[in-house]
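As a starting point, one isolated chain is supplied in structure tokens, in the form predicted alone.
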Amino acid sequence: MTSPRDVHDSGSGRHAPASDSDADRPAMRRLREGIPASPGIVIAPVRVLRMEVPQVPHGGVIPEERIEAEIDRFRKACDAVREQIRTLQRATREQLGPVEAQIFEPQLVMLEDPELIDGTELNIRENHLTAERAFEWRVLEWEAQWSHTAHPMVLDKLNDLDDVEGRVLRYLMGVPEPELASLVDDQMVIVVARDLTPSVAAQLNPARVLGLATDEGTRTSHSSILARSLHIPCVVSIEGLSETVRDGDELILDGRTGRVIIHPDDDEKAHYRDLDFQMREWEQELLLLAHLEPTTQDGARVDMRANIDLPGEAQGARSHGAQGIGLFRTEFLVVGRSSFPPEEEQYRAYRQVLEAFPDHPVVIRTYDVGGDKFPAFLHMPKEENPFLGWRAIRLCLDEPEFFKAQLRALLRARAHGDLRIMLPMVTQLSEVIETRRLIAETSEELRLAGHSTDPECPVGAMIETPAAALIASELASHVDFFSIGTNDLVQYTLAVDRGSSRLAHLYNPFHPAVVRLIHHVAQVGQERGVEVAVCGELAAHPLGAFLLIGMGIPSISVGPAALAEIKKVIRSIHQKKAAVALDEILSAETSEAVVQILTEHLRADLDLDRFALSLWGAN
């Protein structure tokens, strides 16, 4: 192995590199837990990446006669950086696809934002600052406005701002843009960083970067999305890791469980190599299950559908055995854009997915914007807690022009398959009634314009809050199906931000309150003849799937990668035995008790080796 060396930008900025002194290193905890963001196991040396914002020289005051020239210099820098980002965006589009390339749109929007650009020019005019000092001041002001929140999309905005700031300052100061390839050299490494900006993440080379671990980030952050697209194992939100490890330190990274081990011993390395080998064999076995029926040992059928974020994922979901789409998230059409997406673009995206599943349902969620997703063209209000604010169906009903464009595209696309409309974050019966009124109105407008539409298009409500769960009986009279979004249901029931690493230990889908709410909705569905599906991450957990099947839930929807594994669970168990466990589970007092009961019943119902049980969380 080559001698380790520090890797950092030529100008150190607000984040100082780790000290070279052993005495200055934080106390080492060898086993660290983070958020799994991209699956896979890798054992490799670390390369700590420090892509810091250049430090602007002190002073920076200019005479009045230089003001216009300095403003012109700043504008040229912004133009140059816009072109740099567009070049990187084109390369990303060619390598990974159009949606991954869209990650760079927020940066391009920032470079045209009057608050940032005009504010910088005002600093130059009024304070006689150099362009770099004026821009740095304005960025600091923006950061101060956003830094009080830990919401994932706000963190992505801060990361985008870091990227833009670094590029503009490097241009103004004559510092060349660093290339990731030169920083990693020709070694095969696990890159460790505080976080990765989009422009760095897009340069990751899977032949050299075997894994990625970051101090910050979430599963939906830009670096996570790009890591999954590149099939690079990734763990995020490992607090302080980049300040703990050094170049050359050996690391085990498990992107499936979110675990890293620093300085592993020989036994640990042997165990994880064996685990990696077994997982690869396991995955091959699971592929053989893709097109078998999802039926339990005692003949209960469970519809297996897929959750997707992009139209291009539909074919992959079908090849993994999906029997339709249970959740098609449509936010990719709006996030990072400066204007409404054209109706025709929306229609083509929906049609593409429907044509991949001509004989199965495709459930399309209307825009769940707000919260952690901020389309620039909506001019979102500043809110102390945007997850409890103007978002999802509330926002759509308040913006009928925006909402009806999506409804028109959805109703037109229904001509190509079994399209079903799903409304996010429903908490009021009136939200469903008003949406149905808009659908009828939109359908009539389309009919008059010569389009063939179906005014009886099925409409469902996502059950993501305790309020929606508790009024399920009332909602059942006005919807055609329920889909339980367990990710938000856990968050809102337990008052735990699911993006917070500090509170991660409290975010538990097996909490008795969550389990009882899901069971209540399942009972309402059975009594009222309304289909109940589950599309949250609980359905992708083998213990969760066992629980849901015991409740008699007829349809579950998971990410394409989890389809075969959950199908194996379904085909391995007895629905009646899972139902027997339910009374005991509903009387459990703690999350730990729920998991223990599920584990014991799952183990009793299965004849699997220890490896399979450990993968299924039943060990």
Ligand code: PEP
Given for the second form:
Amino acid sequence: MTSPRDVHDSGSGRHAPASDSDADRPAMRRLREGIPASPGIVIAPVRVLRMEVPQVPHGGVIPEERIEAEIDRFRKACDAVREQIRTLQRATREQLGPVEAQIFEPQLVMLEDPELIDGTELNIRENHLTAERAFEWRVLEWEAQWSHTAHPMVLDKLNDLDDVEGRVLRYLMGVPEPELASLVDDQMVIVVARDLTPSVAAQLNPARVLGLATDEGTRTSHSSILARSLHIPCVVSIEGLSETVRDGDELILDGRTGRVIIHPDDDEKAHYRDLDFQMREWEQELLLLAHLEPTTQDGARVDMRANIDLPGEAQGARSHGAQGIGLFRTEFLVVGRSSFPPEEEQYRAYRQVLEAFPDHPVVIRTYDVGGDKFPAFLHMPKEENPFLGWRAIRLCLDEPEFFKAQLRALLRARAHGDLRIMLPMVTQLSEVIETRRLIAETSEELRLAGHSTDPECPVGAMIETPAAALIASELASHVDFFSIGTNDLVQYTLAVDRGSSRLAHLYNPFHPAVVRLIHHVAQVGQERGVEVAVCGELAAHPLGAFLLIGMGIPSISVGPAALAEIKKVIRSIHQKKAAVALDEILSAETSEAVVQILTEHLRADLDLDRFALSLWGAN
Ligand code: PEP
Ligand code: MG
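What I would like now is the form predicted together with ligand PEP, since the data block earlier showed the form predicted alone; can you produce it?
Below, the chain from earlier opens the complete complex, with every other chain and molecule after it.
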């Protein structure tokens, strides 16, 4: 067994220098909040992982006659590293599945990228540098180009680049690859890192790693995807955590709320142990509901569908009782990729989800890129306000080649079930009309190419901007359904960045302005016979579900983990009573009043103490 030479407890990494004395530690806030990425509560000591790129020795100039040999050495190193990554990718595919294995793809693409490879060779040839030095220089240049943005996608890419750089340099310098599994073999730990590269995450031993917490990342970054697949509780995007904690520090990690408590006291530990126990008991109870009908006490039926980010999640959603998919986010196909995803790969992903739900609707959202999700191949412009910028349906309509490949794959996949196409971030009628025109054109092209396609494929608009909500009547003439995306609707209505922890107290879906917009859309839907669904997080909140059912919304879509809990709400309440509460709610003046009215009414039918109500001040 090789020793883990460049992953260690608390030494200094290039990105994360750690100090040795307690006095140098950043002031410690004990309660830290991040993005909940994989549910579960754990209490355990910390193990900080710092990935280090080996130090390249100074000097490193070579004579003219060694240049070709040096280039050859560099190429061999790249070949060897590609092979290492492919081996890991194969192991990940066997252990976790094809989608998880896909996350190694960006690293393989980097190792083929002429900018990196030819750039390094040029450094060797023109500057007479050793392969190590030439490669290190080229990577530094790349990092400098990217690192002016703190964008999560770019950070993911930097993370991949670190991984690739470490591997190539270790190979060139004869440093053995670390055996990460052995690092945490001796005890149960919560691994804390700046971020986890796929190759690190895939090598962690899930029997020993009880939890994961990272400074960076998003719900869809590599560490989150792998944590969910491995059922490891995980919180990401906790700013500076890996700089704050040390090996052995005790931590409570709550992957459901995104909270971490450093050095918890006995009362906090007792509270979370109790919470964990209750959660497990509650989960057992909820499991029994999976295959019961989502019908209220007075017989109103609500369709319960699932939100998924990856095709592999469809089966799990089904076993949790989902009756179809209400939101399949397709960005995983493009994010972190340097090249366009082939149509065939897209088609297979959509088909996989449809095959999991042969008798139910599967709503697939077209690419919601831009904002915080940048595919490298689109060469996105730098924008001051990317969330108000070139994103989602706007971008797709401006890039018809890119968009039509997705539409082709979707229309072909419709042969396998009740596929419905959903458009994100609609603000203009023309966006729907133009997409419908492109769908008709694509469908005709497919027909001429010998495919059997259905020109009547249902098309819906996401209602996630106030503009879309307020023109719902006009949109109703052009769409088959609405799906209200409350996550963005709240952000755009209240002018509050949904990712800002500083503004989190202002981000409130129970704000009367949001409630009234949702109600307006629900009414338009009923009057015009257009199905209204809700797929934002509001639907996964018991008070939110009660509110939506009171509005007569017939379909809600939540993450698989929330399905059973929300079904419990539906089966416990009376739709007519919820509708009575709505009258009061619509005249409420503040978010607090809305929450209070909802809580009072819901408490009459449900023991709310067992639900996770910590969000949005609803306790
Ligand atoms: C939403 O905005 O509510 C939504 C469901 O989409 P996303 O969270 O992917 O932006
Ligand atoms: Mg959205």
